[in-house]
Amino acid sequence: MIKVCKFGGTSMADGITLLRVKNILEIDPARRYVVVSAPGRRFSGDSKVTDLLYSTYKEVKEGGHVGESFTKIAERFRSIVHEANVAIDIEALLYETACAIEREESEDFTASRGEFLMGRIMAAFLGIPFIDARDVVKLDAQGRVDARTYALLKDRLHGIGRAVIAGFYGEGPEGRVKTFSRGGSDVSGAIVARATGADLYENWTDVSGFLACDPRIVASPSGIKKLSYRELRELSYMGANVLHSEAIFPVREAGIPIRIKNTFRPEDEGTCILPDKGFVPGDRPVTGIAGKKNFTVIYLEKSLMNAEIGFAYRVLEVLKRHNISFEHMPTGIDTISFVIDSEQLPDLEVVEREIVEAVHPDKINVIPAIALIAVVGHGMSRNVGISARLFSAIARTGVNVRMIDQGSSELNIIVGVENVHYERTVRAVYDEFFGEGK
């Protein structure tokens, strides 16, 4: 049996941290790979040493040399080296991070850097080989896995029993580091998980797996046994951020299951992520509930739109022409509604005129600070009321629903509230579907 185990910053913070790690890579032989995130935070008030590397990155390009950002991020290594009492020259290496952090002057090489340490040093701590990502994880030039890195990869750890791996980044198309989005240490994970076959990927966190809600909006939610791809990949990009969003599609292909465990209580059960093909939904309707702020949404309105041929190509180019992409897209028959990250409307008013411009609307509105909740769960095909259920205990708070969209898989329904609405949504929907006696 093969395991994949990735750990997060949090399970890197410290050199205390690191001798659980090792123990918990020493209990079970099946976890022969082993994934690393840079230094997380060690207390509240901390510095991820990614953050602090992303600091150095504009230090060296303000004045051309590392500065006290890099200061702190060597204290932080030493440190760990010196708890942990592993046997490597930390000076040189980071002499030589310094030197090549210069040298590249590059934001994602830079910010590469915390997980290129943090597996030098764990490989040494275990005394197995260290593996650089950058020469097994190709990207293309949106950061996508290209179909090599499989082969490279298994070509690389064929017969090796044991390996560490950097998480976080590849190589891009012109041969430079380029690092995946924030979290990206969960998709190396993955894609070690598919390259080696394995028959479990770990993800080892500091929490025990999913929750059905956000604890800082619901006290003590329950947590989630066991959840499909699809649902995970709905909650995911909805904002429960155990695992990245895309972690899913590595080992999607191969059916490989991922169990989410807690470094900090390793006996507890966590979460397991199993393939759709013959998922069993558990006893709930409804599996989670996870949402985010600050979205907007731009109306329309226009009479005979569903015969208008390309009415909402036009829009779409327009949303093209200024790189922004849509969530959702809601539609009547004389209607048509585009919710969008609010962070990528810094030109809103361009984007409104130019949109007047091309399909020459009867009405346009604009509907800034809206907040999406998503209901998740495959159960919810196969009970009758949960509309209902959810509609009710909404309207129950006095909170107008400002949009619905209900995907055609029936595995989640989406509504749209004012920012100012959300947690009260949130608890209400909760209380509908996890409540006492529910």
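In this text the structure is predicted, and so the values were computed from the model without any measurement. For clarity, a rigid core is taken as the largest C-alpha set superposing within 1.5 Å between two forms. Numbering follows the first chain given and starts at 1. What changes on going to the form predicted together with aspartic acid:
Relative to the superposed core, residue 352 undergoes a C-alpha shift of no less than 2 Å between the two forms. With the core held fixed, the Cα of residue 361 is displaced between the two forms by 2 Å or more.
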Contents of the next structure:
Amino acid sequence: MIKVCKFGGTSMADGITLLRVKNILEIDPARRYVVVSAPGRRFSGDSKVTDLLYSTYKEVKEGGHVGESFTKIAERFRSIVHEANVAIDIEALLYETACAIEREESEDFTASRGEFLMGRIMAAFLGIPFIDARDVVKLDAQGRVDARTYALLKDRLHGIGRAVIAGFYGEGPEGRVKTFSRGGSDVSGAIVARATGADLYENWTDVSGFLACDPRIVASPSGIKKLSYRELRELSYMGANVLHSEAIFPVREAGIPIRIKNTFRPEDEGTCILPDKGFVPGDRPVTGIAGKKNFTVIYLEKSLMNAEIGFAYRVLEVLKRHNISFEHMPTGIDTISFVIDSEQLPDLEVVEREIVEAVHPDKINVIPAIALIAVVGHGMSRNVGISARLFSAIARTGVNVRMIDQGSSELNIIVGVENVHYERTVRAVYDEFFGEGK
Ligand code: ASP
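Mind sharing the form predicted together with aspartic acid? What's above is the form predicted on its own.
Starting with the chain above, the whole complex follows.
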């Protein structure tokens, strides 16, 4: 039995949490491979080491040397080593790291040093080998995992019963360190799980799994005990940010389940994420609700659009020219809408003009400041009347639905409302499917 355990920033935040982590690992000998994040916040208002590293990079770029931010980082690591009583020459390690940061002059390299240092410390603390992700995780120019990675990791881990692997980075095509996007140690954990053919990928964090809804909107929402990979993908893409939205890809291909666990409440069951094949949904039709604000909807109407060859193609050409990706594209017979993250539309007027020139619509409407709410659950397709319940609940709160998109998988229904109505709508939907007595 092999379990790969990834520990997030709060689990690495100080020496006391390191002791917790050690206990968690010792309780279960199957927990053999450990992937670590850089130390995160210890309390609200505290800094994450990775954020301090991004500031360090700016300081080096401006002044040629590491500065105040690196001094803070060094203090953090010194106190971790001291509190957990780790036998490591931390001064030498910090000195080497500062020199390497100044020499490499790379943002990704600098940002990766939090995981690198934490990995070295954790390996010394547990008395097991450290593996530098640079040697084994190979990434292409877009930051996608190169297929060589799995063979390299497998080779490197062959015969090593246990190891600590630094999360968040690998090596890019030019032999330079490349990081994933923020929170990317989750992806590293999934890569290690796949390479080792793990039975389980445990992702240890500071919450007891996924919640059915954002706790900042609904007080103490229900926990989600199990999710399918596809449900997870929908929810995490739409803002449920317990796990990096790309972390499922490596494990999904190998059918390895993921369990989200809480380092600070290890007895809690957490959330189990299971392969789609053979997934048996729970009793509720809806598994979870997630959402995001700030989308723009470009709505087009034209008689006989359905018969006009290449209509959507021409609109998409305009979007491509401006390097814009769209999120959803709900269609009617003579209508089509493009839902786009508003941040991608700094030149909205130009884009609008070019779309008009490309397809001559009868009508074009741009609806700004739209929030999308995804109602996700495998159970929805098997139950009659779910949409009726959803839309009646929204109607009862007096919110006008501006857009509806039901994915062809019937796994999710996406509802667009004005930003200002976002929280109210989420609460109404939650009450309908998870409220008391439901
Ligand atoms: N330390 C990185 C971040 O703060 C990566 C991670 O923790 O997963 O984004």
